[in-house]
Amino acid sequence: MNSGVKSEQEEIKNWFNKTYSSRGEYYLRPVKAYYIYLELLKIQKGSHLLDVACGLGRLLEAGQEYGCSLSGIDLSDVAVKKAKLKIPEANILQANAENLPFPNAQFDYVTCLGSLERVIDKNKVLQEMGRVTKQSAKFCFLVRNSESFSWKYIKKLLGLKNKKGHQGAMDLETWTELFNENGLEVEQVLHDQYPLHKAQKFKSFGLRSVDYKSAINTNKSINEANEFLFILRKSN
């Protein structure tokens, strides 16, 4: 790694580990609307998940009902500290994704929630995830749409990107792209899934109690989600 990616590598974990210790819980979602995740890959009992740049471990928390064996990376030492505390029982540990320190074909299934798009290197991310799954593996990824309304007009030209956490975003075509060129085959996308329930939530005034483990369709173009939910499986 060069001196620049290496620095570059510091900036975005000093600013997690800031974020992690000053905002902490309040950062997250809550874990409730992590269900969604494991229900859409089907989690079965007795497999081996990964969670990347897994936080503070809200899926991993989610993850426990599931009956599957636990695991998480994540650069920030401060959220793995805070995580370990929560879910003694996963196997969570600081490291680099570009670095993945588990065996060849061991997980089931990989999680990567509102992180790919902050990696240096996503290719070298998605090839270590490769590396480290099974052939019949399972994968969901949070990530930000680029042509979203809130990148374009809010983020971009009100200057609210997020430099020091390396906050990034592409279209569905690139992100799709990007995915099929490291073997991994589209099987759904869907809006971001926590917003809807929110919304639902809403509209019934807090009167209704919202199936956070169900998924919602909606009427807008999946175009206009400022993330897209991608679940895939490895190419044949």
Ligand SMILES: C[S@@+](CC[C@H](N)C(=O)[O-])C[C@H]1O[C@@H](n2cnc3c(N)ncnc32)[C@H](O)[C@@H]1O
The other form holds:
Amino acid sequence: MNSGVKSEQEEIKNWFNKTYSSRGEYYLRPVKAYYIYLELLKIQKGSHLLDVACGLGRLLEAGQEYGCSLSGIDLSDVAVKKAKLKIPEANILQANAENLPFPNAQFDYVTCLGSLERVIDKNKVLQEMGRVTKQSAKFCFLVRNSESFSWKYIKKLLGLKNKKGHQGAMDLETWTELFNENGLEVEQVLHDQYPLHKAQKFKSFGLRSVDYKSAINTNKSINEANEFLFILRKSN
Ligand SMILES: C[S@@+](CC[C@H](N)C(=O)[O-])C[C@H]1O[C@@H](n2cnc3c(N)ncnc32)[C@H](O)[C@@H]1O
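Moving from the form predicted alone, what structure would you give for the form predicted in complex with the ligand?
Time for the whole complex; same chain goes first.
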């Protein structure tokens, strides 16, 4: 890693350390928002799951209900410390997703939520995910859409583009190409589910209970999604 990249990486880590120390739990979605990823992956009991850029371990917390072995890594040592306290049975390590500290072909599932747009070398991260997974592995990514109203106009207006821990965004075609070039094939692409679950609750004036484990369809085109939820497998 050259010194420019090293200092950029340090800046990202410091931004997250500060955010997790000051805003703590409130920076992330609640645990109930994470079940959908595990449901879409159809997690099997006894399998091995790795959450890359696990933050405070929300996905791993939800994963405890599925009887699988849980691992996570994150760049932020503050996040890792907090996640370890919350989920002591999970193997959570401080690491850069560009160099995963695991042997080859270990995992059945990889999740990476709200994070791939924040890493410096996406290709390296995807190659590493390919290396540590079995041929039958499945992958779930939540990534930002550069064509969304919020990214194009609101974030631009507020000067938040490419700030806050190195954010980024790409359109559906570019994300798909990136995954394909790194040996992954798309099984499913959905709108980010949490805003749809929240809208369902809001429309019922909070009276209807929401099944956070079921996917919701919307009439809006996928190109309008704020974030894309990708389910992928390895190409043969
Ligand atoms: C928006 S948070 C999402 C956290 C978690 N995936 C969740 O949904 O609760 C993004 C996370 O990416 C992590 N991150 C950024 N760059 C990383 C890298 N190169 N390697 C590992 N983690 C990284 C940050 O420390 C942060 O915890």
